[in-house]
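Single chain ahead, by itself, as structure tokens, in the form predicted on its own.
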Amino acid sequence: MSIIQLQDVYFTYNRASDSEVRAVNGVTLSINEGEFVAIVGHNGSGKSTLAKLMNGLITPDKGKVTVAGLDTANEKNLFDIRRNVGVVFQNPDNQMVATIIEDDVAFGPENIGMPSDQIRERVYESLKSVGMYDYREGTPHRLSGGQKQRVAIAGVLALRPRVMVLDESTSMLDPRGRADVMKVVNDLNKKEKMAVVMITHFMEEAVTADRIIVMNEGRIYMQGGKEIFKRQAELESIGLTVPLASRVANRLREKGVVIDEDVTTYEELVNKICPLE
């Protein structure tokens, strides 16, 4: 069952000027309950604009976006839409609003008028789920980038959304911070059955998704599972690279090595080349 639907959606920036940019150009797609979708593309492909459309931060020039059946173009629906779809943005510092971590996570529930005892419960549960409970009385400025992003995710979780959209949320993190955030995101999807939409340019992050959507010039260029990484030449033609393990597997196939399944990680590659009996 779909939770987010985009129907023939168009969006243009700077419409009233000579420098207008068509960011989304006739996109139709659905995000299903409990699904993990990765949206990838080079800079300017329209992927971050899709994130804003899904949350009602912007509305389409043409077409329709609905969240749980609610039209994002109707301002009366925005409160419920943003309770259903939480967004974690690129820079965690821009999302910190309090000087104490647990107060920061409580900010969202307080703004929707949740009872104080329920807020406390939500805050503690959310911090535990991202591994930040022991830091709850600390200050955000002492945290690493990955820890700050986990706190930002906890702030979204405290509202119990049905969908979490991560808009380039790991792009400013080091490899360890990215790995920490990805573990949290995968756990939320697999264990909590929360739908996840990850906007990213790191193809290694996309490999864990149920579905990968490739954007180019505001359109869906291709979509599918891990099998899309076999289409290396097509992806490279629009400025994208496939994971290193996939590149090696594709090159081996060209040399006649039989690798009949999709390979995206080093472990999968090693197992295909040197299977343990």
Contents of the next structure:
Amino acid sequence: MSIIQLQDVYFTYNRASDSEVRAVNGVTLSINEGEFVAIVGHNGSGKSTLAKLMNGLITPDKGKVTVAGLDTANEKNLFDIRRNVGVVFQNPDNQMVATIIEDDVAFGPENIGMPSDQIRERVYESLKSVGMYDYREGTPHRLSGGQKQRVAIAGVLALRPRVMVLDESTSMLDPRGRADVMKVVNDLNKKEKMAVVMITHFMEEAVTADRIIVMNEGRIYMQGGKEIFKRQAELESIGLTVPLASRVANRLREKGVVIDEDVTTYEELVNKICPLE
Amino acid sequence: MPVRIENLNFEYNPKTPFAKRALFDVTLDINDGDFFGVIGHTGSGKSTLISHLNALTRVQSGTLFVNGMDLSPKKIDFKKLRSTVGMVFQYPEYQLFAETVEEDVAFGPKNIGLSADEISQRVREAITMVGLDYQSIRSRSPFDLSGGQMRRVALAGIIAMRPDILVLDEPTAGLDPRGKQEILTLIKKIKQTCSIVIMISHNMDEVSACCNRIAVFSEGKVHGVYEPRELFAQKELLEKLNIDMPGVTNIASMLADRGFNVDRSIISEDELVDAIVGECQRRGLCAK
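Following the display of the form predicted on its own, present the structure of the form predicted together with its partner chain.
Whole complex next, starting from this chain.
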């Protein structure tokens, strides 16, 4: 069953001015319950605009966006829409609103008028699921970028949304911070069945998704499972790369090495070349 | 010997309850011609070290010489130092401020009192060097540009100072794959006009592809200085320091662990592909 639906959506920034930029150009798309969708594309391809459309931060110029059947263009729906769709943004430093970590996570639940004992329960639960419970009484500004992003995710979780949208949320993190955040996101999807929309330009993050949507010039250029990484030349022509293992596999195939299946991870590649006895 | 660091120590908030030691007896020589990589985890002291190089952080103990200038004394020639060392911080586009690209790039040269002719020549040169079209971009607001373009304008502002030593902190962070590639190509081009480039990076693919020497930091100390192949072939050391291998080295190492005959010190994709094809042919695993 789908939670988010975009029907032939158009969006232009700074409409009717000199700096008009058409960002989304006729996109039809639905995100299903429990699904892990990756959206990839180079800068300016419209992928972050999709994130903003998905929780009503912006509304389409043309077409329609619905969340759990509610139209984002109707302001009365926004409260319910944002309880269903939580967004984690790119810059960890811009998302902290309180001086104590547990207060920061409590911000969302407080805003929707949740009773205070329930808030406490939700905040603790959320901090535990991102592995930041032990830090709850500390201050966010002493955390690393990866830890801050996990706190931001906890803030989203505290509202128990059905979909979590991550808008390049790992792009400012070091490899360790990125791996920690990805693990939390994968667990939430697999164990809690939360739908995830992961907007990224790290192809290695996209390979774990159920479905990969490639954006170019505001349109869906290609979508599918990891078999899309066989189309290396096409992806490179729109400024993207394919995961290293896929690239090496593609080059080996060209040179006559027999590698038949889709390969996207190092383990898969190594298993194809040198199977365990 | 342009950058010579001996027994450099540094502590943040000394003599307060928040005192935190960031550097412990750091000794490093960075030579003319080096493309010098600095790697290590967040909090390992990399940024503290490089902020010493143009005296944003002052020497507390130990010695530091940059192109023969002693940076230990309280009074130093800042003007000379900052035209020698160009510092590109993380997300340098956040530091753009002027109304036009041209003014932004001209800010540094103006500050060191160059003549108007000299300034305009340097600005034109720097903007062209970073791959932007001077005529069409000079009067535009830097804030209307794309992320990759903004970063290039910020770099142009540093290049216009004609630094002899260029220091870059995570120059490709946050860019998309094409943007990353463009910035790396640009940095290699700039390298030809400077004596030394020093680059902090968390991306081992980039470090192994660009740098001839790499200093590994861990908990405020220099663990060692290595050539890329020498460093990345040492699986146990990397695991101990929790440093990733470049992707291609990782694949080579996994294959070697299974007894497949490839060199563990492979650091480029071409080498990896050739080595695998070679071994597959020997084993008769190829179609052709």
